[in-house]
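Okay, so here's just one chain, in structure tokens, the form predicted alone.
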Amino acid sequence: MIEQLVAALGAADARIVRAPGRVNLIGEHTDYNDGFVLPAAISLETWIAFVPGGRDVELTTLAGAQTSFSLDAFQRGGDWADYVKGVAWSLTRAGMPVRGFRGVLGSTLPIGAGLSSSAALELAAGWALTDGSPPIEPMQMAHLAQRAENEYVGVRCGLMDQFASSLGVAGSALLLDCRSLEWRSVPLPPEVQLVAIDSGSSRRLESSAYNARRSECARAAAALGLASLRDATPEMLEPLQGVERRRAQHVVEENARVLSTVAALEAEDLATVGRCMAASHASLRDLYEVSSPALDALVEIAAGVDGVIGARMTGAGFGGCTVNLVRREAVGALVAAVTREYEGRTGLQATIHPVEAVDGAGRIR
């Protein structure tokens, strides 16, 4: 990939920055409820090779898409370039010095699969716009990238994706308290591998569906007299009815599952990890109603493979990917089972990505 980017740019002395995507091991739809999440940055990444200079940005993808704009005057275009422009806008609004560049963009992250390709693009763009040496801490860069997506692009995402892409730790998941922003790395057992499986069904997460879930949680919290569902307990949910009850129950129980998963990983209790992942998927399917038949099929197939510790949908849902925690010697069996069964059950073709947990965004040359 690096050689391709440098050749396409035509600059042997190009600077290169990278930013990873992420899987969320557990803790779904808890981030915007001030809860706990457990993502990991993964070895599917976005790179930008660039030559800095001036006030203009000229960026071309390896696939041939192009954008160009001046840092002194630009506007939304309704396409992928808005993520780059949004980061420029966010950095400038925060008083950070930005610089134009001529660059080439490449990525191994599938688009629309729920592996945070947008966050990876934002973080890579942030590093390129600051000449490969941002004058800010990684958490602040994550916040500015989130602000770009929230206020410039117009997607009301939580912080988790940008946090994981910015602060990833090789070999580890990251426990983040989305209220206090305290976090720590949680080492993954060396005998297991993360496997992301793209269902082949692109996420149909219209902004209205995502925002509806947020609104339902907000209504549930207000009905309980709480600022957010982070403060709710199972006993407090009794007055709630219907959809608000289901959403709140998922959030309360999912927060508990995150903490149980962390404790189990640290105790090397992989059986408990698997149970927590299975319960998380069932809750997302039945209570939060963001799974899909394709995702359910992938989870069911994985559950029948010896050596698969846990499987669940990852990301916001309505299509996209599952995350699987698999003993390394069983990865081949999982690949074979999905290849053998999935298309016949769904009519779709899955793409299987064995990945490693990697460090967060940075300059590599």
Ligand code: GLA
Contents of the next structure:
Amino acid sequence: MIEQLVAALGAADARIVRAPGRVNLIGEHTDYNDGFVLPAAISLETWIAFVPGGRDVELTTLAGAQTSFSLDAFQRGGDWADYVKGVAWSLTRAGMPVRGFRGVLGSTLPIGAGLSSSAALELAAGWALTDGSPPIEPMQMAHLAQRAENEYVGVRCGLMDQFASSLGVAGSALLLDCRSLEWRSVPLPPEVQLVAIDSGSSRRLESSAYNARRSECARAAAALGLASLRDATPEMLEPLQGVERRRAQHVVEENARVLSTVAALEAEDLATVGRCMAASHASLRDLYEVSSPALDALVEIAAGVDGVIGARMTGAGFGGCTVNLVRREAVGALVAAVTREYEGRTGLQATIHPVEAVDGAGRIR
Ligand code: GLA
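Structure of the form predicted in complex with alpha-D-galactopyranose (GLA), please, following the form predicted alone?
Full assembly next; the chain just shown is listed first.
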């Protein structure tokens, strides 16, 4: 990839920055409720090779798309370049110096598959716009990327994706308390492989349904007199009914499952990790109602394979990917089962990505 980017740019001394995608092991739809999440940055990444200088950004993708704009005057275009412009906007608003560059962008992350290709693009852009050595902490960079997505692109995501892409730790998942912003790495057992499986189903309704879930949670918290569902306990949910009850119950129980999963990983109790992942998926399917028949099928197929520790949908849902925790020697059996059963059950083609947990965004050279 590096040689390809440098050749396309035609500058042997180019700087190179990278930013990874993520899977979330558990803690879904909890980040915007001030709760806990456990994502990992993964070895599917976005790279930019660039030559810094001036006030213009000229960025070409290896696939041939192109954008160019001046840092002093740019407008939303309704396309992928808005993520780059949005980060330029939020860095500038935060008083951070930004520079133009001429660059080439390449990625191994599937676009729009629910593995945070947009967060990776934001983080890579943030590093390129700050000339490969941002004068800010990785957590602040994550916040500025999130603000770009919330306020410039107009997607009301939480912090998880940008946090994972920015602060990833090789070989580990990351436990983040989305209220205090305290976080720590949680090493993954070396005998275990992360596998992301793309269901190949469209996420068409994702944005409106995502925003609806956020509003339902806010209404449930308000009805309980709380600032966020983070402070709710199972006993407190009694007065809630219907949709608000189901959403709140998911959030309260999911937060508890994140902490149980971390404790189980640290105690090398993988059976409990698997049970928490299964319960999380069932809750996202039945209470939060963000799964899909395709995601359910992938989880069911994985559950029938010896050596699969846990499987669940990952990210916002409504299509996209599952995350699977698999004993390394069982990855082949999982691939075989999905190949054998998935298309027949759903009419869709899955793409299987065995990945490793990697470090967060940064400059390679
Ligand atoms: C998307 C958002 C995240 C998070 C997840 C659901 O990935 O970008 O902030 O809310 O959905 O857990």
